[in-house]
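What follows is a single chain, given as structure tokens, in the form predicted on its own.
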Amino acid sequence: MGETQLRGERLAAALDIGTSKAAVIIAEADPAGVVKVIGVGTGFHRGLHRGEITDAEALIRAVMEAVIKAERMAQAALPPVVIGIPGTLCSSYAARGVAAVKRPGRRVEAADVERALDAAAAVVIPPERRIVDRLIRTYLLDGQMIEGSPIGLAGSRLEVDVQFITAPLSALAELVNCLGQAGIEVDEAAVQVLAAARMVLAPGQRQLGVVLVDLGAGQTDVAVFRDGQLDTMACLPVGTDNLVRDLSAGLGITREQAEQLVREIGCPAPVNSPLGASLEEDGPNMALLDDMQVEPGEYSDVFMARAEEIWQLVRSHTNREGSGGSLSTGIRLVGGGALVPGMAALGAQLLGMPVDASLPEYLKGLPEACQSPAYAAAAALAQDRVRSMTQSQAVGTSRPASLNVLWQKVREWLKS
């Protein structure tokens, strides 16, 4: 087996695509398991809204552009991706399995675990959805509970609580059609904002309490998590796109105009505030709007109606009637959003709790460029779909069998 055919064993492909752009990552793992970014694109569209294809032709040239970017980069091919789904797809179930543990010896192997998980599956998830993730919650071995994973452990009835994140398989048929246009084999899927917090979060800030945001173009995203556990999951209908369009038409300039005064300046604030670009009477932030004829009081208006709102919609979903457990971490924002100067400011004078912008973590060859907010998802895709693939051929096993059946029936959809 030569070098070439090696490395492309060792080679990982992630795909997030959002509202505005697409950003594909190719990563590999080294012999002592560093992941290791070898190429980045990015496209940038206006054929995605709310997670539904409206322009297919916009999207698969954002993601060509960006496929052809990422592997002159890595001088290799592009291998089969894993894509992030936006939480507007996705729904959540809760469930219980129970398997028995029948082998001389009754210790309690891989095979049970993933026994017990699909008669979880069966039971709750719809006919017409598919799992994207799970999220196991606890494990019981004869009616005991048990810290950590069961396997090894001697007993004769094992259990398991489950939380199953679906999106449903005609969205997924679509986007899979639509990238097989562009030549892009799909093999996995997986929760853009649960793929983030896996990066971004630790486990001692899940503990204690702590929301991930992703605030996107179009939509974005909440993940709120107590006592170690996703307590809650939601995709907020707003986005950066909602305050360009609002200054746009509120001020009467145009989108390009709008899009540089959301990226300059941001929140307005007097001088000193804690929030962000102040309007110095002389400052560079002043000409700006003197250059497109805006008066400061009506940019702070048009701009701080909709900020606030974002955060009151967040503080809506962090707030939600019967969760337990607080949330001393803060919040934890990443996404294109994040670098708007003052928005996290705005969400902790708002919410009362910090809010942090959360960089991917450091991988390996990840350009200086895309060590941002904006890019902490694809990073985070890349980052776990190396990780399974190095694990799944260490054990000498494939991705678990409820996981390999959501791909098997999209394909099975695709051919009828």
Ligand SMILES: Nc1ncnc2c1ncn2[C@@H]1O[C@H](COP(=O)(O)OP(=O)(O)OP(=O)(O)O)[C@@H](O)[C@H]1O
Given for the second form:
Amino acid sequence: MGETQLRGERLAAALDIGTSKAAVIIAEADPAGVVKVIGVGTGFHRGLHRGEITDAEALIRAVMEAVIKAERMAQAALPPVVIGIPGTLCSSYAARGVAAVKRPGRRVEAADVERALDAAAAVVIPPERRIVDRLIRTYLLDGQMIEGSPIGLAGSRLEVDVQFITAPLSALAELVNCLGQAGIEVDEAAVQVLAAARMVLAPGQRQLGVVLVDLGAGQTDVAVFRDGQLDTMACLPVGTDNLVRDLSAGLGITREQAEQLVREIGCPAPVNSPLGASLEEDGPNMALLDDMQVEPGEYSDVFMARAEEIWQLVRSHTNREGSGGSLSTGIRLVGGGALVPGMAALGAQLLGMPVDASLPEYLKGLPEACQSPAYAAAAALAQDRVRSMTQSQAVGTSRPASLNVLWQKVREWLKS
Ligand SMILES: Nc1ncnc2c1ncn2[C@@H]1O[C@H](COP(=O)(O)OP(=O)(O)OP(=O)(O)O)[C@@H](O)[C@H]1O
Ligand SMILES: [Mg+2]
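Given the form predicted on its own above, what does the protein look like in the form predicted together with the named molecule?
Every component of the complex follows; first up is the chain already shown.
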């Protein structure tokens, strides 16, 4: 077997199609299983709205640009990719599955767990949707709740409570077809925000309670973890584009000018406050506003109205009635919105909990071009892909092997 072929087998690729950009990451797993990103590419576009394709041509152009850049950097052709499923397309269903443990000695084996999971998957799911991810909440063995995996324990009746994440087949098929026309083979899909949670959140943080917020251009994905489990997953139809649009319309400036203000001034703050950039007399931010003939007070009013709304929407999902378990870790903020000055501090102030907007550890090891929280989703998908390629058999991985089987089924439906 040639070196090129060997290398090809170790390559994994991820494609994150966001509202503002398509990002491609090509990663290589070395024989020891260490993942190294070897190619990154981005293409900007306006062909997607709330997860739905509005301009397929523009989208494909951006994807191709991202692919070509990543291939050039990696010095390798793009292998089949994992695509991210945006939260807007996802719904979640809770189900319980039961399996009898049949063998002599009655110790639970992996096959029993699979049968219980299959039974749970028989839950009534609308015919136009397919299961794309799942989270195991609890195992019960002969009615007793089990901490961790039940494999190896003695018992006769195994129950499992699972949360299935589904996506509409038509939207997935449209995306896969659209990419297929550009010669991109889609081999797997993963729910973006869950992939990001797997990459960014430590198990200890999930146990203490944490909220992952991916603040993007067009939407804000939220995943709330309490007592180690996913409690809520939501996709809010607002992002930094709303700030840009409000400023442009409200202040009579161009989109480009509004984008510049969001990136450079962000959340306007009183002098010496931990919030974003201050609007002190003679400071660079005042000069920027002056140049655009924008009154600081008006800028402040328009920006804050929308920024506060974004955080209030996040809060509405962290304060769900009846949900137990605290959120001691606070909020982990990723996505390009984490770079908007003062956005994290505003969230901390409004929600009364810490907001960590620092660059996720894994992204620090990436090529400089993607050392940005805007690449969290793409990097997480690539990591997921490498994991599912290299250790699909391993027990206890966060994305279980049988999910690959599940995705294989989705792939067959898409191709049929
Ligand atoms: N360096 C920066 N400083 C300030 N803001 C930034 C910076 N880089 C990106 N942003 C903001 O983040 C936005 C893009 O975020 P991101 O790349 O996470 O969105 P996306 O993934 O394309 O969209 P979505 O996830 O909503 O579909 C930009 O439109 C901009 O407002
Ligand atoms: Mg995004």
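Numbering follows the first chain given and starts at 1. Take the two forms, find the largest set of C-alpha atoms that superpose within 1.5 Å, and that set is the rigid core. Just so we're clear, the structure is a prediction, and the values are computed from it rather than from any experiment.
*Against the rigid core, is the Cα displacement of residue 175 between these two forms at least 2 Å?*
Comparing forms between these two forms, the residue 175 CA shifts below 2 Å.
*asked:* Given a core-based superposition, decide whether the C-alpha of residue 231 shifts by 2 Å or more between these two forms.
replied: No, the C-alpha moves less than 2 Å.
*Yes/no, residue 221 Cα shift of 2 Å or more between these two forms with rigid core fixed*: Not so; residue 221 is displaced by less than 2 Å.
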